[in-house]
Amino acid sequence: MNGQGGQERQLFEWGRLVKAGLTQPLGLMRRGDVGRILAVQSGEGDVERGLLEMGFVEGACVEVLHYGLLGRDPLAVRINQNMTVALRRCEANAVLVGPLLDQTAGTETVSSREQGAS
C-alpha cells in the first residue's frame, strides 16, 4: 500500500508542475525546444515499454527537430544527442517533459536561444 501512496503522491507533484507551465507532454513541445525526461506513462503498456526501449528513460534530455506537414505528425526528436526517432504525437504525449536544468548537457537551452535571438 505504502509504494501506491508514493505513486500517488509523484503524479500529484507532476500535475502541479504542469499546471505551472514547467513540464508539458513531449507532443505539445515547439520545434527546437529542449527538455529533460522525468516519466514515460500511458494506459497501454506496449507503447511504454516500447518508448523505454527506445531510450525515452527519465532524466534523459530530448530536442524537438521536426514536425510531418499534414496534422503536425509525426515528430522528430532527438535523445541525449545521439538517436534520432520519430514518433506520433499519442505516443509523444505519453512522455512528460521538464525543463533542461543542467547547463553542462551539451544541448543548447531555451535561455541561449533566446540571447542569440536578440
Given for the second form:
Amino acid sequence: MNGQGGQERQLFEWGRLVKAGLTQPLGLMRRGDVGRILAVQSGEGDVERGLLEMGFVEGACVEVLHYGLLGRDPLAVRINQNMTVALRRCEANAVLVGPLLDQTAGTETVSSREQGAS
Amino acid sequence: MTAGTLVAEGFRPARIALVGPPNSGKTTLFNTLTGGRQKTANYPGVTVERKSGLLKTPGGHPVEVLDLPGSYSLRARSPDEAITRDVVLGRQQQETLPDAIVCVTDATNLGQHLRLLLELRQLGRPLILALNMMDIAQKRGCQISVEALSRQLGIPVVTTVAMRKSGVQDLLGQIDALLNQAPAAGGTAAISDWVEPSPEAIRAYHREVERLLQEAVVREGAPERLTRQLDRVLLHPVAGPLILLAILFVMFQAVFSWAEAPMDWIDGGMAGLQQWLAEHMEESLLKSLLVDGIVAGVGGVVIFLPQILILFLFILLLEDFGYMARAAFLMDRLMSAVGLNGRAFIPLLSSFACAIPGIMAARTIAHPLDRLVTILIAPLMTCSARLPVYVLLIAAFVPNTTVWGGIGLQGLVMFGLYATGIVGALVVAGVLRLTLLRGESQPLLMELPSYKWPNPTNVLLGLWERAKIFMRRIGTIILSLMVVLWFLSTFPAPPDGATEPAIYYSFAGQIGRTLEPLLAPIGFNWQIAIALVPGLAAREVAVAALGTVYALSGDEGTVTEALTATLAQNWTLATALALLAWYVFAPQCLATLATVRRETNSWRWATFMFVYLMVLAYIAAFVTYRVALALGGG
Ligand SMILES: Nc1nc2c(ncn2[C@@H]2O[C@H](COP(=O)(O)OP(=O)(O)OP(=O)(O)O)[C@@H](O)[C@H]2O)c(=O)[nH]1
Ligand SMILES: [Mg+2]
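Here we have the form predicted alone; I need the corresponding form predicted together with the partner chain.
Zooming out: every chain and molecule, the one shown earlier first.
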C-alpha cells in the first residue's frame, strides 16, 4: 500500500462505502461478482489467520468463479487473478468485500462480470 | 563446534531442507536433485512425510536433501505441516537444525508464496529462494528481476524448472557457494524465540510482499486462461458432478474392457506353464507344491496386473492434470452432510489405490476428529487389492453382455461395487459423527491448482513403480503365504478309504470345516473359509488361495481349467454375491491395521476399525445371501 496517510484515507473511503451499502460479505456474492477485500474479521482467530494465509487479505481483488449445486456451497474464488481457493460460504462471510476502486486490476474481470450478468 | 565446521571437516554431509507452500514443486526438485522417486502430483498435500536423499554438488560437497510437506506458513495447522515446522525449527527428535533452507516457490504465484519466505527469513538461517515453474511463468510472459529480488531480500535467488536437470544448475551453484562460505556464527537465537505469527504479522508480511513485487516484477504475466475455461465446465454446478461420475464410470469400464487381451496372454502363459509342469515332472510333493501351490495360486494373482495398471493410469493422469482438488470441491457438499469436508475426499480418492497412502494423506486434515473419521472410513474405499477378487467373481458369475447400448454389464457391476463402498463410507462417517465422534468440523480452505498437462515420463515411472510394488507383493507375502497354505492343505494325508478330496482331511480342511458353521448363514462353504483366513493378511491372497484349494480338491482334469469356470460350477450365484458384499466391507489387510495404529497412536482405533468392518461385512453378506436366495439365486 502507500504509507500511513494513504491507509487512513482508505479507511475513510471504506467507511463511506459501508454507509452507502456498497459492501457485502464474500459469502453473499454471486457468480461473476468482483470486488476488493475491505476487511477480514472473524470471531475465531484461527479462521481469520487461515483466510489471511490463503491470500484473503485487505486490498486483494477477488472474483467469485463457481459454486456448488446445493445451497450454492462451496465457493471457488479467484484472488488477484493468480490463485483459486475453495471455501465454504460460512467462512467466506468473514471477508467483507467492496467495489473495485481503481481499474488497474479489474479490466478483465469486469468484462467477465458483464458476461456473467447477461 | 557449529554445524558449519562439522560439515567443513567432513563429519557428515550438509543438510538442506526443501521448504515451500504446497504444490510448489518441492518433491519434483527433490527427485531431480537426488534421483529419488517420491510421489509428485498436481494437488496440494501430496507429501506428508519427511524424506531424505543424498546428492553430490558439482563442487564436490556431499549434501543430504530433505523433502518436506508443503505449508503456507510455519504456523502448522495439520500434522503434516507440523513435521515441516519441527524440522525447520530443529524440534524434531534426534535431529539438528538443517544447515540451510531452500525455499521453493511457484513463480506464477509469488504474491502468495513469498510470504512463507519472509517467515523463514526471520529465522536468520542460511536461506536460498528458488523461483520454480519458471517455464510456465515465461510462457505467460512474466518477467522477474532476480537481481532486484536478491538485493531486496539479501539472500541468493535462483530460477528453477524442477523436472529438468538443466533447470536446477543455478540452484546447485548457489548451494556450493553457500557451503564454501565460512559458516555463519551463532544464528539460532531467532529460532528459539520463534512464535506463531499473529493476524497482524501476517498482514504485515502481505504488505512487504506487495512492496517486494513492485520492485522485482518487471512484467506481470498474462492470467491463466485454460484453467478458467476448463473450470467453467468441470466445476459447473450441474455438469461438474455429472462429469465426475462419468470419469469414474469410464475408469471401471476400462478396467474391464482394456485389460481383456493382456489378461488372456498372461492366463495362456500360466496355463501353458502348468501344463508343461504337469507333463514333465515326476509325480511328487514338489510337483504338487509347484503346480497346485505356486502356479495355481500365485499365477492366479499375476494375471490381474494389467487391470491394476489401467486403474493406476487413470488415477495418475487425474492427479497430474489437477483434477483431484476439483473432485474434492465437487464432493464437498455431500461430505459436509456427513460432517466431513471436501478436503477429506482427497485421502479417500487416494484409497482407491491403496488404503495405506490414503490413511497417511489424512495427515493433511487439521481437525483431529475429521482426521480420525477419515482414517476410519478409508478402508471402505475399494483399494486395488480388491480388484482381483471382484474381477474373478464378476467374470465367473456376471454374463459378459452389454446393456443400454454398449455399456458392459460387468463394468456396471464393478462400478456398483465401488459405489457401494463410497456410500458405505459416507454412511459410516455420518453415524460416527452423530455418535462416537461428535463435534465441530473443520472449515474448507483449499487451493485449486492450475491444470497442467500430465508429464508422460512421470506417468510411466509411476506405473512402473506400481508394477514393481505389485510384483514384489506377489513375490514376498503372497508367495510365502501360498507355500504355507499348500503345506496346511496337503498334510496330514487323507485316511485310507477317503471319499472326499485329500484337502478335506488336511489341517486347512479342518480349519475350514470348523469355521463353516459360522459362515454357512452367509452362504460360504469350507473352501471359501480356507481362503478367507490367509486373506485376512492381504486380500489378493484369497484369490490365490481359492486357486490352490480348488486345484487340490479337483481331479487331474480340473487342474488346468480356469478358476472362473471352476467357481461358476461350484458356487451358487447367491454365494458369489455374498462374497462380493463381504469383500466390500471386510478388513482383510494387516498392513492397513498397522498403519491405523501408527497414525492414531493407539490400538484402540485400529481394533475398533477391525470390529466394525467385520460386523458390517457379516451383515452385508448375510443380507445379500438371503435376498439372493429369496429371489431364486440359489
Ligand atoms: N511446468 C512445471 N511443472 C512443475 C515444475 N515443478 C513441479 N511441477 C509440477 O507441479 C506439480 C506439483 O509438484 P510437486 O513436486 O508434487 O509439489 P510439492 O511442492 O512437492 O507439493 P506438496 O508435496 O503437495 O507440498 C506436479 O504436477 C509437477 O509435475 C516446474 O518447474 N515446471
Ligand atoms: Mg511434495
